[in-house]
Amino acid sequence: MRTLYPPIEPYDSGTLDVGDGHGIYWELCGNPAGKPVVFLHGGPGAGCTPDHRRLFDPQRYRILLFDQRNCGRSTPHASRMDTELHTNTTWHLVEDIERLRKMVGVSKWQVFGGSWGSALALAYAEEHPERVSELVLRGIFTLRNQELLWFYQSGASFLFPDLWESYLAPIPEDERDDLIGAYAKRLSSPDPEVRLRAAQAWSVWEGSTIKLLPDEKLRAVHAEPSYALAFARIENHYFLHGGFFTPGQLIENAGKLRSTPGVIVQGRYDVCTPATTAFDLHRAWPEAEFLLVDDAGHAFDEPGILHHLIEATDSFAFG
């Protein structure tokens, strides 16, 4: 069973002005001669965390990471009520990557994302499939209405009732009709009191789904107010917005993908995505592998879809 690669610094970080104001991090890691491979982190508004940097092979790969807009070390952060989030949409996030792409110098890289990184990387490489060398997608999410609804309406709630007692907590019973939108009013609260306590249910909600089995450190960092403040609301945004997307346009639009050698990678048990998505994916979209992962759920780091995943880049590392 393969796992990750040893722990490694950047050699290389620093913040690139995209413009409206915003300030994205990014950092790069490994072989400075190595393939380019660009990793999409998921949320909307998680940021990277050190350990992505260890899903590729650091002699062969030359790995980008950053923070998309307005989370993680990336300014401004949506921590603060003050920063607006109407500049931070998908296709904002799509012109991000192809600003770091000509800053890094390469005309087309490997794309990895894992759930909302996957409906990012489909969104980027849709957009810009002459870019795109591979792509290695995990978790898929494509924001459509009725996933939206399976976790944050009714679905998941059947699942996992004690759980879903605390995401509804902040919410009162008059307004439970439509829950994203109930969430929203509590997260733009002039009460700081009232946007953390929504903030927390939400993240904690996530945090405490993302695996097949409990991860009490995982539930901690959504916990954590600034991680939830920002997860949150970044979140929220795009979900209020259907992802910035027309109705199923990921999937229509997965054609444009034929000629892309590509690795989908998928938990069975994953509660916050399902597998139908990613199933629909491969219908739309055959020439990629499609790997169905029996004993896991959505996090990147249980060890079959950790297998999978460093499986896909080596391989692509190695031609």
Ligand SMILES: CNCC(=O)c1nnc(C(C)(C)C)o1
Given for the second form:
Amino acid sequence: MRTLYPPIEPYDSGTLDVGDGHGIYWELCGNPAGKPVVFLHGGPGAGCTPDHRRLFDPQRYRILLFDQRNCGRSTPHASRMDTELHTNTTWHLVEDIERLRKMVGVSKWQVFGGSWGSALALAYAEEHPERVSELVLRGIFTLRNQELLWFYQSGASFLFPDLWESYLAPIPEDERDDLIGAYAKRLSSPDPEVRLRAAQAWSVWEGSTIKLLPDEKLRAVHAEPSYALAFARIENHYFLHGGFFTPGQLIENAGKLRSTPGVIVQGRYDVCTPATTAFDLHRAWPEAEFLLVDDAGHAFDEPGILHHLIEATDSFAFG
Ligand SMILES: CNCC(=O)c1nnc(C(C)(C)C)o1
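In place of the form predicted on its own, output the structure of the form predicted together with the ligand.
To see the whole picture, the full complex is given below, headed by that same chain.
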């Protein structure tokens, strides 16, 4: 089974001013003369980690990673309540990707994204197909209403009834018919204790359910206050607006990808973004290789998923 390439450090990094008061943290890793690839993290609001650099052969790829608006090392951080989110939408991020592409000076690049990153990758590729050499996608998420309701209102709750009680805890029973809406109210509360309690409950729900087997380290990351506040605020903001898509937009427009080489990797037991969406994308984009991993959940570093992701990036590298 293939696994991550060795740990590496960036050979360059910085912050790009993209307007609206936003500074986007970016870093370049691997071979400056290598095949260009951009990595799109999940959430939205999760930020990049050093392991994300390791999905690509550093001898053959020039790897750009960046923290999307208001999260990670980008500024202003959404954990601050004076950080407003109205200039953080899918289409702002698509424009940021183009700004970064022009900054690094490439005409096209491989786009790699998992979960929310797969939605952003699809949005970018459907908007700018001429800028995408290949797509490598994992844990397909297109923010259709049924997808959001499954994970945040009713569905995944049937598989994790114990953890679901903790997700419900901050919300009074008479508001539980619209949990995304009820969480929005608490994530914008003037009371910092109310905000933090809601943010941690929201963030830990996801952090506790994205791997096939429990991962206490990942749960702890999601419970950390600054991370949880940004992650929950940004996710809830996007989900309240349906990802800023028209209903079913990414699947309906997948015909724009017919000439783009691609690989779709999906865990059979992905509770966060169930396989039905990946299958719908496969049906709409049959040219892409579709790999359903029978012993995996959602996370990129589940053994079977990681194996196919590394095989995919290797297969597209020069040489
Ligand atoms: C609903 N959020 C799905 C998503 O983008 C996602 N799933 N897991 C993650 C991290 C592990 C990166 C937090 O992001």
